[in-house]
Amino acid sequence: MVSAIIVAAGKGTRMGPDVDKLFLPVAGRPLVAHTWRRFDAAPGVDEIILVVRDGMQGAFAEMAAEYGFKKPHRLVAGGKERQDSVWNGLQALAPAAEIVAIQDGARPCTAPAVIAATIAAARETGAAVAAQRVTDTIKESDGGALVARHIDRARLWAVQTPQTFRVPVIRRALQTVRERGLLVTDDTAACELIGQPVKLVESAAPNPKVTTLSDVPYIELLLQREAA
C-alpha cells in the first residue's frame, strides 16, 4: 500500500502576515487543491493524509467535497515545525502502508511520472527524492557581501518533493531527529543521519513551490498550460 502525506500546516510567513498561500486562488482553485488533485489522480497512491493547521479541518473537508476528491483521506493537525507535522502524518498512516510519499502542499505542478518514479525508487533503495540539477553558477560567500569561492555545480542538485520512503525507514530517521533534538529542513536530511541512501529522481518538468507572491504567476502559467 502506498500513502501520501501532503504537508499543508504552514501559513508561509514570507508571503506576509495576512496571506495564507495555500488558499491563494491559482488557475481557478486554491493552490493546495491543485496539489491534492495530483495525488488523488496518481494511479500508485492509495490514501492521502493531509497535515493541516488545527482549526482548518473544516476548510479542507469543504474543499474535498467541492472538487470531488475520491481517494480515502484523513486530516491531521500539524506540529510546531515541518518535521513535527510529518511525524504526525506518519502516525496517521494506514497499518498496511509500506511506502509513503511526502509532498509540500504549496508544490502543485509535480508530474505524475515523477510521483511514480519516486515510489519505484523508494521500493528499491528505501528512500528517494525528486530533484533537479543545478544549472546556475554557484558561489559561496563568507558574509553575504563578497564571493569567497566558486563551487562546482556538476555535483549539485536542488531537492524538491515528493520525498518518498519505505515507511519504517522514515519513521526511524525522524525518530532519530527527535531523540537528538535536531531541526532538519527536509526529510532526506533525516535519512542522512541514519546512513540511509537516498535515490535522486530527476524531475525534467518544472516542479516549483510557492514561497513568495512573485512565484504565483509562473505557477499559474504552468497550470493553465497543462489544462489547455
Given for the second form:
2 protein chains.
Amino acid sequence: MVSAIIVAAGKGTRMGPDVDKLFLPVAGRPLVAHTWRRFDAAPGVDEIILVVRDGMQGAFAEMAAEYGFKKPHRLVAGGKERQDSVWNGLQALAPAAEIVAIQDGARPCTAPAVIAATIAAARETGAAVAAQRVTDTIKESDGGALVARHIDRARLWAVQTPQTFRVPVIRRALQTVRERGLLVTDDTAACELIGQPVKLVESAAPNPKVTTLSDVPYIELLLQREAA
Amino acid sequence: MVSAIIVAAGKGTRMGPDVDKLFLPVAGRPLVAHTWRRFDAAPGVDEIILVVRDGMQGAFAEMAAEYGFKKPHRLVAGGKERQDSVWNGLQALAPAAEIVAIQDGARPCTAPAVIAATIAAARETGAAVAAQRVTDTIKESDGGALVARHIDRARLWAVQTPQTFRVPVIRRALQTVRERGLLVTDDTAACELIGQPVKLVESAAPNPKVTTLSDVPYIELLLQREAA
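Show the other one: the form predicted together with another copy of the chain, since we just had the form predicted alone.
And the full complex, kicking off with our chain again.
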C-alpha cells in the first residue's frame, strides 16, 4: 500500500502575514487543490494524508467536495517546523502503508510519471527524490558579495518533491532527527543522517514550488498549458 | 566610455539543427531583438558590439532598422567557442572603452537597474556579474543516481549576464585563458584564473536565458507582463 502526505501547513510568511499561498487562486482553483488532484489521480497512490494548519480543516473538507476527490484522505494538524508536520503525517498513515510519498502542498505541477518513478525507486532503494539537474552556472560567495569559487555543476541537482520512502526508513530517519534535536530542510537530509542511500529521480518537466507571489504567473502558465 | 558586447553567435544546438533560438519570435519580435533593445535603452551604455554567426549580418542589420535602435553598433564574426566570440568582440571595442558589459544574446529580460549596477560595480572592483541566490535545495550526486551529499546553499549564487569588467581586466583574463589553452564556461571564471575579484550583483527580477524551447513560454510571459 502506498500513501501520500501533502504538507499543507506552511504559513508562507515570505508572502506577508495575510496571504495563505496554499489558497491563492491559480488556473481556476486554490493552489493546493492542484497538488491534491495530482495525488488523487496518481494510479499507484492509495490514500492521502493532508497536514494542515489548525482552523483550516473546514476549508480542506470543502475542497474535497467541490473538486470531487475520490481517494480516502485524512486531515492531520501541522507541527512547529516542516519536519514536525511530516512526523504528524507519518503517525496518521494506514497500518498497511509500505511506501509514503511526501509532497509540498505548494508544488502543484508534479508529473504523474515522476510520482510513479519515485515510488518505484523507493521500493527498490528505500528512498527517492524528484530532482532536476542544475543548469545555471553556480558560484560560491565568500559570505559577502564576492565570488569565492566556481562550483562544478556537473553533479549538482536541485531537489523537489515528492520525496518518497519505505515507511520504516523515513520513520527511523525522522526519529533520529528528533532525538538529536536537529532541524532538516528536507526529508532526504534526514536519510543522509542514518546512512540511507537516496535515489535521484529526474523530473523532465518543470516542477516548481510557489515560494513568493512572483512565482505564481509561471505556475499558472504551466497549469493552463496542461489543461489546454 | 561603456561598451556592451552581445554574444549572439550560438548555434543553439540543444534545440536541433534547424532552429536558431536567437530568432525565435517572442512577444512580437525575434528573441535577440529584446536583448538588443535593453542595451540600446540603457542610459550608461555608449556602443553595442554584436557578435554574430557568419551569414547572419544581414538579418541583424535589418533588425536595427526595423526596431529603430539608436546607439552605434558594430557586427563582429563569432568564434569557435563562446570565449572566442567574446574575444572577437573585445577586439572591436572603441579605443576609448573603459568598461564592457558582456551579455548573452538569448537572455532578453535583464533589468536596466541590473545593467547599471554591474557597470558601477565593475568600475569599483574591476569585475561584476548579475546573479541570483540559489533558492532550491541542492544535492551533489555520486556521479550516478544517488545523493552523495547535501550542499549548503547559503553561499550559492546562480550567475547570469551581464558580466561586466574594466576592459584591461577582461582582456588580460581571456588572454590568460587562451595562452593556457583552457575552456571557460563564463567570463568571470577567466577572472578567477588571474586572481581578479568578481562582485556579485543581485538581480531582483527574473533574468532567464532561453536554452531549450521549453524556456520560451515563461520568457514570453515576462516580456508581455512588462509591456502591459
